[in-house]
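One chain comes next, on its own, written out as structure tokens in the form predicted on its own.
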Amino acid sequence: MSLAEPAALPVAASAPRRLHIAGRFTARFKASLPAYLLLLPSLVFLALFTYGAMGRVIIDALYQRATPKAPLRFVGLDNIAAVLADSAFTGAVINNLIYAVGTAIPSIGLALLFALALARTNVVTSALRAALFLPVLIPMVAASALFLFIFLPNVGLLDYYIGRLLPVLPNWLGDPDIALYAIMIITIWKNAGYYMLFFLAGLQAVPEDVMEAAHLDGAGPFMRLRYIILPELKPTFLFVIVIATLNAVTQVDHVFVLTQGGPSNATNLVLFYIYQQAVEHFDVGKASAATLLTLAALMGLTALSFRTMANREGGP
């Protein structure tokens, strides 16, 4: 009997500790309950239309229908293999890479230039900021309709003004060699003002005393830009690059309005390829597989960018 009593002491001593932990958990839950109730509509929305949709895409990528009314047939990873072997998907990926680079670099460069020029707030710069941000408020479909009138061969505004300079007028949307670059212009025009806002916010974090000290030491504008401003804007650059990449993949309205992926698939982007497989070819499995591949690439790029940002902030 005396040997059993010491063994029971730890059990008895742990009971108040468990009660203490349970009490702390209950207190934290009660304190956090109003916040969770406020977040509940957003959480329900995410569960239904984001994570639920992702789950449906994963399931659809594993099945296939021979016809729209045929029963589902499990095919495993065959849909992903079929997408990777499809030359149209490869062409769409290449077009999207060219489109992403060709829109992100000019848009970010212009945004930085605008932000540097309009960093000081006054009546004039405020009006110019509003004017540069105005294209962001125009829906992409409306912007595409506007540029369709600009790009019309022979009668469009662009051909009207450059017709006296060129002996042969190009077909901006009908020539496979230049159609992709023509739709890039719309994206650059529309996104530069949006990215400008991020750089304007990033410039607020540049220390004024450091800038003044560099100016007193004789550092010119370009030296201050290179050694002070640009290093301070690295987190902003990483964030804007991620946003620009997402926009390059998700903005496809102008392709619908202007080219429908043509001519000769010259402007066929990944999202339009997914639309073709799902709506035009009724191949939901293949469209879902292409969606998964695109989502995986975007998530990998985003994770890499934010990890780079975190490493920089945690470094010396």
Given for the second form:
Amino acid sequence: MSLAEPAALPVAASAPRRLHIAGRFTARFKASLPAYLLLLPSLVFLALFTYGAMGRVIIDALYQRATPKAPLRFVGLDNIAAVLADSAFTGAVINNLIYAVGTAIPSIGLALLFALALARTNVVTSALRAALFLPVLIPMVAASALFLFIFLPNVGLLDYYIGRLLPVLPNWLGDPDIALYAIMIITIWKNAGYYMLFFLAGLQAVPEDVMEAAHLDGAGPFMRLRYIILPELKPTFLFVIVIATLNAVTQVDHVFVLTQGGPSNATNLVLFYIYQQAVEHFDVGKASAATLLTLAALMGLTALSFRTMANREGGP
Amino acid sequence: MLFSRRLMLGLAMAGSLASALTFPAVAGEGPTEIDLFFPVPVDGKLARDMGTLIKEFNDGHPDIKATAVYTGSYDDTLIKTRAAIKAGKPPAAVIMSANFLLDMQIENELTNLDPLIKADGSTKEQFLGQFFPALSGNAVINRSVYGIPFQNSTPLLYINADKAKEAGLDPSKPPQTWAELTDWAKKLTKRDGDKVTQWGIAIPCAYDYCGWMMETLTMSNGGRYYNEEFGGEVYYDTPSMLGALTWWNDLVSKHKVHPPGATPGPAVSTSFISGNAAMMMLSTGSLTYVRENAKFNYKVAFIPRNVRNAVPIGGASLIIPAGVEADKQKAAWTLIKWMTSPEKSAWWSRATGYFAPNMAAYKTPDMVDFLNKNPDAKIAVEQLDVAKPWFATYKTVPVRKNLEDEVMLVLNGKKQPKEALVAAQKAADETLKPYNAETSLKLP
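For comparison with the form predicted on its own, would you give the structure of this protein in the form predicted in complex with the partner chain?
Up next: the whole complex, starting with the chain shown before.
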């Protein structure tokens, strides 16, 4: 659109009298045509693969079959009501909340710690940064396959070492009390290094002169962290929190590989629930309804965080 | 495996994904190109063996070009096949878990194979007569053939013979009843204070395997698990299943000879191979894996009985999905007949450990040799005399999961067997409701 603005203004200004609204519209459209043409290729693909699919989900969410052989019929919001009444869905939402909080806080905390420790660039910190970033480079499915061996009951790597200390060996992925936490450990291990990058970038933006002034005024390391570094990192925090929450909903590859949502739905997350409804129950209506609910929640969250960010930038 | 973002974009994406999986055939001249979807559900190097098999087929059939497409587990294969059918590009043939056939037939996703059998000048009886009778229950629906048995299995009891001898047990006389098995398991469990250093027995329980093991134990206890004649009923809250689950739970929490919690199949086989579990119940499909990896003498035996000797079959059949064009159908049929012929059937059985569904396979000279060298492979075939069909209902996977979730709670000590089975029955009845509304409860 910005391309079109300078061209549109002279057209409107040069008109001696008030043009007809229709005329003005065509003039504007003509002026911004090149912009639309430039956008066209990506618009086509967005329409095909994003908006089209979303539209289809909305339509699918409104239809349902009463019995296997019956035709699809319009049911309005019944699918959404059915999803909300399904205890497996509420269970998945609760699991997902625990999972989101339990992975976001530790991985962000670790990421900040790593970034603070490795803020200065030298040979040692570069090597350590690379080492901490390594898990990010491993695909989630491959990482899950590795952890399958680490978590193997009785004979796995973890039990091999921890087993010497504990009287009864935990069945990491087979016990509904532990399985979700085992899954969370993988996520934290994998994401902390990624978030560290954002904090490292954020730390570069902390003004050098302010830090120096604080140093001269006798502010210790903790004071500098509390009153200068953390406030300066606020936008980074907001951004990373949004990313971490989105990851908690959209990254479920390890659930597919390690537990399939089990045992007894203990590791069933919202996205996996949608997958189950769609491909195991073959219930497209319910799957689409659950997708819509998830999308709405994610969009609300993103809008809220962007508004918070915008407010902050607009304010004093 | 489908990935998260694709799902977020909705099911319309599943269609395009599936169409990306199946390559369109080149029209006109040249060989008929067909795809075969195949799963790898057990331990071992099945994917490589499948490549060898398909290459041999293509070399011998210049007018057909078959491509083997690996599609993950049994459950994943069903999902991918359904996505491909929905996208209008079904693969010409699929190796499909035998107990999904009924569900697919109810959803109109299968090609009836009767006309193809008739076109060959054969009758259904003659054609099915080639295969072990126990297999027809999962291949014939409403008296029409929908699947051709390809790789089949039964559950077996695997025993570490060295450990048995160490414990003063005679591995040539394996346990035949649950009482004897419990006794063996107790003697084979080693403890260091409270800590168990060697488990007497391990039985797998992850989605898919868990339901199959429950059917195994229930059948050995005189039960049926499901209604073989009608897809709308399961028998979860019954004495035979209560006995089966209570015994399994006793092995875990009362006798403490079985590792607690739900353990997936690969963890159980690794445990057995490493000597951490002295006995295990697992599919015959894992036999080759155990033979090649066990560094000790092992022995296989029938699943012990409490009431009667009975086991479900497992494994997969070859199917042709609905909506495959006539020329591809013909090519797929040629492939299916070739793959299930006695020689190929026998070769696949030796490569994988599955038993060969074609009875004539056991008359081929190579197979006679092989069985003489590996008498353990014979046990699986002998057990077929007492084998019964694998549970198959409307919505087989969710109905199975209704039971598995509850069994996992019991094995983790969170529920008592009786309340778990009542809950499982209630959940399964709910899942089966729409089908019953259309069949058994649709009254004039």
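Residue numbers count along the first chain shown, from 1. On a predicted model such as this, the values are computed, not experimentally measured, just so you know. Take the two forms, superpose them, and find the largest set of C-alpha atoms that agree within 1.5 Å; that set is the rigid core.
After superposition on the rigid core, displacement of the C-alpha of residue 30 between the two forms amounts to 2 Å or more. The Cα position of residue 41 differs by 2 Å or more between the two forms after fitting on the rigid core.
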